[in-house]
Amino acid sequence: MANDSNRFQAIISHCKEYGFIFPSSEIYDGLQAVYDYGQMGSELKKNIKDYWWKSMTQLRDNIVGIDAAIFMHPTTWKASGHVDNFNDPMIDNRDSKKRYRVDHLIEGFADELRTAGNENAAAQVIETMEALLGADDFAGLKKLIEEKQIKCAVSGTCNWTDIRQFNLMFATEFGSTVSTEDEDNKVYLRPETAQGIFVNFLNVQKTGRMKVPFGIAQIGKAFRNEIVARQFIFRMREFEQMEMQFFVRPGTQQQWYEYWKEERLKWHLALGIPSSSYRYHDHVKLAHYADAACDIEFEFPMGFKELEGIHSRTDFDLKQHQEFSKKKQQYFDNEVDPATGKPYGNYIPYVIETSIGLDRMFLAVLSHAYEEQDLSTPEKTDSRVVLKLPAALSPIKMAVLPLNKKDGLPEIAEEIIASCRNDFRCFYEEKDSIGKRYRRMDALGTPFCVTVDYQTKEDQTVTIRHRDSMEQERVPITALKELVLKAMA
């Protein structure tokens, strides 16, 4: 599947054709790297959210959820380091005037080497790039670009500027747009959701009477002024994160880091996607707040890319907020330290973070589910596009299709939907032949299609068709709900 641009374009087209994702403001020619989720996409996205939220909060006693505001006091971002350090190294081509993020430019060149069969050369380029990025050696990165003759995709030339840093935060005015000499109205659209958790650490701990170790989860929008946003919804300027910050006793962070690495991969694999589609990637250059970090990478159509990050953030964030706010962010631990026989006492907890991009997870699920199948026989040419989505995530769980529009069949179909709609989403369809309706439901990822026919009127049974195998079986109407719910479990 890696580096399959034709497959990727087919998935993008499928998303628009079937109501999953549209370019934002398309009637005005769109807005680069901004997308709207359509009627099917919003359902799939919500189901992914619910699946993550349930696994993190409902199924665990020591993790709770919050929903922090997008706007935060601007000092928050000074304390977190985003004002001074949230930058990406960029380079411009003098001929095309096109700007590139340096790591993306070099990674693209490495992909070309892999496509040409030069896997070792590609690995060397990536290894060199990561070492230079780790050392903030911009001169070395430019030298690498020039030595490898990495060209601009637009101009085809290697006429590059020096590498510079660009801050990625969106700034706006808060309240009155008229500022006085003593007032600064600048605020930022949050570039991550984590800080909303950190500034509420004591609020949650005290009101929830939480004991370390415990976690705070959140799903929310974040905004980054990506200079080079690309690859559909993989990298956008407005995106959604599903994050959990797990607060632990200092000195235990390494064991919890390993624990959450394993737990988060289990969560992905529980969806039925094979383990070969995932891999860990340890960070060479650690963020300023981390003492360990890795990514869970997924094999997208454009290759293995970051899907989720697991980071040991130490006590950096709470310490910074304590320093800048002048308010203590300490936890009193009355558990007894076996080494001293005394309570652990006051300390600032260390933090293990799990952070997954909801939009990237959406793309990962869709990329794995999308299949183009040739069903031709010697007698007939046939094919179908099917989304083999897990039943728990599918936008529509069951479609009910009356054989025709008369003789009371639509009324029976409506009764079936009425009996199930409180438990899962159903869809009624009577237009076109049964075969065309099956194909449409396959393309939407609907796991079950139920056909109401004349035999239904006689014995209260229906034909249920299974999306993945296309097998059909006759079952009583009364068995439908249990059958679908079992598949969703």
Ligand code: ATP
Given for the second form:
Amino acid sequence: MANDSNRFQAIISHCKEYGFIFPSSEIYDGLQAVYDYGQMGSELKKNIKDYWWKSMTQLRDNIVGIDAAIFMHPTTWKASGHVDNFNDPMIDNRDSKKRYRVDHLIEGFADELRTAGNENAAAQVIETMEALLGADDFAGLKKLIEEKQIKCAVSGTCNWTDIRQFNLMFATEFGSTVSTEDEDNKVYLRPETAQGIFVNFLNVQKTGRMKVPFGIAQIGKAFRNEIVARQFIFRMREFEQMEMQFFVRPGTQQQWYEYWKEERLKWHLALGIPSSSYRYHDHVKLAHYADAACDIEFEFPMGFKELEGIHSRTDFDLKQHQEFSKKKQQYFDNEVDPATGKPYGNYIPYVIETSIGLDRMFLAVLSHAYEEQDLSTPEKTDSRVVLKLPAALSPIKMAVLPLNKKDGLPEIAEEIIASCRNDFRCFYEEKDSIGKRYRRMDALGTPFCVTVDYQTKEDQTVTIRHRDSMEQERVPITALKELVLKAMA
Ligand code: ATP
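Starting from the form predicted alone shown above, please give the structure in the form predicted together with ligand ATP.
Okay, now the whole complex, with that chain kicking things off.
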């Protein structure tokens, strides 16, 4: 369902109406490209984090997690290349004064060609753009925009400025005690979490007695002063990343790159989202640090877009940190090289990175789960909105609903919740008709609704309703916990 803007709008409204996502500081009309997660959203987000963290650290012997600070010594960003290279080529429309990222402007045009059935022309435009971007040929890019008569969406004109570079890092002041050589008190809000891992490479390796190949994982906030910050939580100025740097012996990076490319896609597919919603996009233009890179793209409501990046970063970062800090970033490999009969010895490891945006993953999961269903029968019109979230990710796992507010039914419901709340999140609701309560739980993505009725008092059984099939079955109260835990596994 590519480019379905109505569906996208419906998802955004749903997020707000049901407490998943609110615009930041909304009472002051919001802050562009910054969002707050509400009572349901923060649960879903946390569950996605836990799912990633568990699969990347707990289930593996050779990956450990850290939690580095957002502020880092400013030299970090000189060493990493972000001060000089973390730029996007931008172009302004003179009439509307609107600024565009050049690649987005051209990609938007290619999308239009594709929608009009002009697949070949679209592919050609993208290919030309990638070659020009790769060569940093800004004059060529501007010529392409003019030749193709690519227009500003606001003014509708083709009146463009020259293309310029724009740095995406936010900077702030750090008080008066820090003094770095030239820029004194300036510190950056990290634009990626990866550097917090690189500067701790030896701390973790030594204290954790890690042997190459091993990985360091981290989840945390990152900040980018994105110019074209639209599309809801797809492109934010403050967002969260889940990154893992995997340190390998030089020369083995290609094999590990292929390994992680496959592993990461498997992780996505294990959530039950069909493989047709994903595709790889191999990079032609490589970042300054990479010797191979690809994206895992997801079919968002606005089409296929990057969800996760897998990059073979060579020894670029560690080497740079060694040079700028004057501290050796080497690892001693005592394994014997069969070619020489001697240990591999000292080297700076190569790195494979997997980097996924938590917020983008949230949007991917949510947009796949969102379904508007027509349940009308010849007798009456009916519909529902349901979030078909995997049970492990749902904010609430089980709602317990007494049929009536009296006759001891609420007390039984409370007892059921008390017996399960230590294992998973439960929710109690006694207001409105059972049908309305079911609909509300469908809209929140709750996989199970348990109804306590008069028969419960007789035989300790309840009705459990399955969200997706809407089927109901009678089960003993004692079977509930196992049933829900099994669905979450
Ligand atoms: P894009 O091309 O979309 O700007 P990128 O290639 O700059 O993304 P990376 O630097 O590889 O992104 O970052 C890794 C991941 O972090 C991305 O795959 C994406 O999921 C997430 N990410 C990057 N920028 C943002 C943002 N502004 N808002 C939300 N998530 C982001």
